[in-house]
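One chain comes next, on its own, written as structure tokens: the form predicted alone.
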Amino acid sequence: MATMSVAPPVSGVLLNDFSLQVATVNGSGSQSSNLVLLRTIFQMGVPISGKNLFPSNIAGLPTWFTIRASRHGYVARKKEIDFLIAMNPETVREDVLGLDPGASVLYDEPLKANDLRHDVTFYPVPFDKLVAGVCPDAKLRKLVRNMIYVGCAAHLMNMEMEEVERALRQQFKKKQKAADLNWGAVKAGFDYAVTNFPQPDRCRLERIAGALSKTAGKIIIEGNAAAALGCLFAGVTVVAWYPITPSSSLCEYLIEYLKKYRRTPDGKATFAAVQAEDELAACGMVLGAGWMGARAMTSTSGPGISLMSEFVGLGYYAEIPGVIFDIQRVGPSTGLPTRTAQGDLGFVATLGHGDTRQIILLPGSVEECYEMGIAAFDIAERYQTPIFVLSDLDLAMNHWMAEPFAYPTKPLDRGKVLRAEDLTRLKGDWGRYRDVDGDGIGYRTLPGTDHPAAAFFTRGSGHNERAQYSEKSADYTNNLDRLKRKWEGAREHLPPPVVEHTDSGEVAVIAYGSTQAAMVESLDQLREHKINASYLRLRAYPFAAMVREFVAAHQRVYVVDQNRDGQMFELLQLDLGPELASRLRSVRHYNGLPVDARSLTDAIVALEGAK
């Protein structure tokens, strides 16, 4: 019989409010077990998020999966781990020693984790013995044994076994035999825990039922899957891509959606999906399709953006629509390819040699990954330019709770397109790069338009308003000035910032992207420190006028970046000018882990104390 060691009590029960981490190795089949735990908590009405920290190399290296359960609705990573499931001998020492006093550890008995310290509660479990009793096939035991800890955790945390089984069978869906085998392992773990650990742990669950449920009607989805749905509803017909972590799953999801929903009644595909030889070629295909009038996209990460820069410059100067999703990871170079960051912002803002200004969308939730996945194509065609959607690994590849997505009802915006009847009315007198409306956007035609005046040249070299080759200084400066006027005009037509005003006129915070989840929690923590901060979340670049108004209304404005150099901080300084820029303070998080609220709170409190 196992001997449970109990730490001296340091706090009360953590009811529906704790962080659970599973430490295993890559390729051990733990993901299914972890998702069963995640869905069980969700099905009990408790808000959750799930984050997978996985290695960039081969199977057998450490991996951690963290589940945040919060009755308050907080879904950012929690800095502290309250309950650890330790299955990896390579990391058990570091994992256990990194816990705060009073934490709990469920571990594989041979690891002898209880020898490491005496101020946490230990639950040793003989996994190999238990799995041998439920899985006759020795080859399968490696995969099934992880379900033992699901059963143990279910007892210790008061999970409802009916919900555990429902989550498990959802995970294996039509694989009845596999589901039955894994359910047997769950029950074995549960029975063992009941016998050997009769008292529940301080990390405890209690169903939030009925109208009080905070998960009823909601879904769990990754940001890349949400973005792919947005692209589908936006009418994308061309997908060109090259695989790279953490962007690959976006195109993989999208291709599966297209195969299901973009076929004629006789089964013929009405889309093209091409895996190119590299990212540069993928970008070229997107621009070629965009020039032809198709809605086209690609997804990549920082190294791919570097390779795409030449074609992006062509798209900017020749004014060709296309959508590029940049799922950011840690750089420079290969960096940490399976860690999250917001490190491409400064690079993308002016991507392309010479004078370029790019339009960027910044989703802060999976709902916005979907919504901006739709909007990006309208914006690309309205402004006739490549549009960047900057997500990151945390938002894109992790599991988030969301409201079901709204079905789009707004018609597609194809922008300034001249059709045959327009060309007849104009008697052929039009210029592809002529600004007739003062907004910097010229009119274009689509190849195949049945009119002799429909054709035009697309030039990446010097050209005049009729797209004729020109090296005249006046033509060049006029063209660059018009392009900047077009970019400036986009300020008030992109997704606007979201502002939460308070009574404070002194302190404010500006953040963007996946920082949103941590910032919501941090604002509550700041109030505990008597810091009542206003909050503005940026959703696009160039910045709307209200950003300047927001900064002008506060004395100190903290700008939160998930990068070393404070790239959004720097862009805001450039945009606001010296007087308002002096009000900005930089808060940076760049260790590769999803940002947590406590780190932001501590940084702002320290800076406020030093003001």
Contents of the next structure:
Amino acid sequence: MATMSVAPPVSGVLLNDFSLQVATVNGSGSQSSNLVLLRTIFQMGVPISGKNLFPSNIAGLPTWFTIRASRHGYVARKKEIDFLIAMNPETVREDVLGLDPGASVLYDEPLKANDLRHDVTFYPVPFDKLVAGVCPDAKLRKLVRNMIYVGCAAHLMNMEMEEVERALRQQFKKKQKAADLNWGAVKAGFDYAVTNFPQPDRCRLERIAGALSKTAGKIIIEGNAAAALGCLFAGVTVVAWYPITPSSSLCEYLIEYLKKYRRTPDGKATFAAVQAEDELAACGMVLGAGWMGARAMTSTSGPGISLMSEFVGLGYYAEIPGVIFDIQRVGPSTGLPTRTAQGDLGFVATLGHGDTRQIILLPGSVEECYEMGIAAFDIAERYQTPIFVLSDLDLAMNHWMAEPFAYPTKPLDRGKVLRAEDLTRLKGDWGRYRDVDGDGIGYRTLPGTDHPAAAFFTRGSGHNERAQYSEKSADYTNNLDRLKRKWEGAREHLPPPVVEHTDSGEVAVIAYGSTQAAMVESLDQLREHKINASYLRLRAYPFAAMVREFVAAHQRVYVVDQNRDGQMFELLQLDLGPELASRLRSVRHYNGLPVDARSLTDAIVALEGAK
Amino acid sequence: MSTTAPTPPLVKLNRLGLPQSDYRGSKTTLCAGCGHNAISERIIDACYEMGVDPHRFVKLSGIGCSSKAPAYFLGRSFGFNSVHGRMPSVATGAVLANASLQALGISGDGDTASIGLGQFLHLMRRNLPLIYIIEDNGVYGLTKGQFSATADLGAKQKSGVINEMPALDTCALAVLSGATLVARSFSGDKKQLTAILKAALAHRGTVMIDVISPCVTFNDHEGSTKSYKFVLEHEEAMQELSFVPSFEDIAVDYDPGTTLDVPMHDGSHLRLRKLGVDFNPTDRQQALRVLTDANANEEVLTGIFYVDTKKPDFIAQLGMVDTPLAQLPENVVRPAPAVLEEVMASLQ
Ligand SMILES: Cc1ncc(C[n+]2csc(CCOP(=O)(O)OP(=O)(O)O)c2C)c(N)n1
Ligand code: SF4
Ligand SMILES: [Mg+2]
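To test you: the structure above is the form predicted alone. What is the structure of the form predicted in complex with its partner chain?
And the full complex, kicking off with our chain again.
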């Protein structure tokens, strides 16, 4: 019979503030159980995040799902695991030995985790025996087995069972029978824990009720779903993609939404979605559609970006709008396909051969995946160039809380397009690449425009203002200088940096993208170390002028990158020039895991100590 | 951008009231005598005679001497000279965005059969409504005469090098992978090529035309199998082709025993009078057999190998609205606030 092993004195209750990790093998159907746990805590008013650490494999390899509950609202990865649910024989040893003393382990009894050490609390649970009791059909047992730990955790952590049931029924939506079966397993786990583990664990939940609730009205969503919603409400009409982790779910969500919400009353599609033969083709389709006047997008990850580079150069030079989501994973090459990084930034900033400068948007939250998903299309058509949205696996595939997204208030900006009547007014005198307004952006016409002077010839070879083939040096430099003007002009028209905290002191931090969650927590930790840092979060490249002012106002500015080479640090150095660049210090995180606050804090504290 | 001068009264006009000069492009920069120039001429003829509206026509290409050609015809149509071997994807995006325009893609044998083979096959497979022309000279003209993948086994390069690799037959590949009108012609065969181009303009789906188009500078010598001389000596036309456009009287008689009448998408009729072999171009298996035999016999077999006027094109397969996607207004493409509320509620 299971007994609790003797645990050292617990260091105190972790009320609404702990991390819970479930270690399983992938393909074992634990995702539903994990999401029920996540939603239950969320429904109790406690802020959460859920991160799935999974292998590049379909079934049988280790996978970890980590839920962080934080009454402070910290949603980044927490370095330490406070409560482990150990289900995987392959990793149980490593998982248990990796815990800090005082942590708790709920485990499948035959794994004998309690033999491994004596300074953590063990909760052995006979999963096979319990599941046999609630699931007569042996074939289904594998699927409901994991619900037992939900019940055990519910008891140990004081979860409200009504909320567990609500979360479970939402998870199984209309599948009533499956929901009932799983609910039976939850209850069996709960009853077992009540009998065998009468003491609650130190990781404990308590409802944050009413006005104090930090989750009421909020949603839980993955960044890729949020970005897909952005595309939907941006009015995307052509979607071309090639599957690659971690970007696939963006187009998959988008296609699901398009099929549901973008049909005419007679069932016709107001979009075209194509699974292309590769990323070159996906990018070519985006450019072809953009040239024709449609709003087109693709999503990919590093290897796909590499393949797209020739087309991106064409889009830049021939000035064709398009939106490319790069959901970054760990490179170089195939790298770690299911781990996260911000490693494509430097490559994308000048993607394409020759002199190129791209425009990049950097969402730092799921809200921004949605908002920038919309804005990217406006910017692409305004600037007539491919726009990159750089997300990453952590933001894109993990579960984040957010305020419900706001409906766009601005109408679509379709950019500078001349219609037949405009051409008549201009008496046919126009030039596709002529800088009429001084902003480097020419006017374009769309194929099909019914005017004898409408047509022009688009090419990636040298051209003059009238889009005619030209090898003249003057035409070439004129064109390249205008393109640079156009890019420079974008600086103040992209999502501006967010200065989230300013302190006139010496120290500042610059971060971007998914680092945001860890950064806000780290800033609080830094204050405990008497470091009061200002914080600027970049949201786009090229940088707005206020970035320069921000750096100029501080002595030491830490630039946080999730890559080995400090790619944003390098871009900032180039942009700011030698004098201001000397104020920058690089902080780099690149182990493939989402960045955590403690690592950032430790790095900055160390550098401050050594200043 | 040029405006049209008032038309002198004696110039012949087509059914849109346009003179043939309105179908010309800028002056060619290709070598004098290059087969590609003759193909441009035939495209001009076919579009003029069919009364194609230049505003409703788009031209796309990859990279190569051949891919430069779109600048030299239909100057009042939009053109897009893209990157090497990737015209199919650009054309796919363009056609999806506005399927109401007629699209024509020009490629070379290097552009199609080497760097672009993957995109080429996938375009055929989708049956995208597009006319795809390979201006096939067996060499890379623009990079000065290296063999391409359509060069025949044993063909001699100008330098004397013999080609050791078997040729890829782009027509067989097109038939296999799903194109719905597949033909081969010769840049020097004015009548046949014009008839095929007209049929192409009347078809809905992917048309693939491989046009043997000699490169006078790098592949027109003794020992070449893509020279004018070789093609003239070895060409074997399968059918005598005639084309009756939808706007003309169809009364002309034909003998159903020797001639196949193919009603086209736009109401036109394509007539194929058999020459030599007894051949039915709606039979895929037979098309592949005939092509294989011709390759074995070193014949330059021309004519229409395959036609299927029933298979739905890519636009029909996708179930798209009739209005071009590029022209859908904001209230159609941006769902209402209630949709966002519904999605948000499902995530709470
Ligand atoms: C990515 C890339 N690789 C190589 C080239 C160089 N290149 C230009 S045209 C060409 C071959 C063209 O041959 P083909 O398509 O047969 O056209 P032709 O000139 O014979 O009409 C090559 C290899 C290029 N433009 N782009
Ligand atoms: S090099 Fe050959 S293919 Fe190119 S233009 Fe001259 S003749 Fe034509
Ligand atoms: Mg060639």
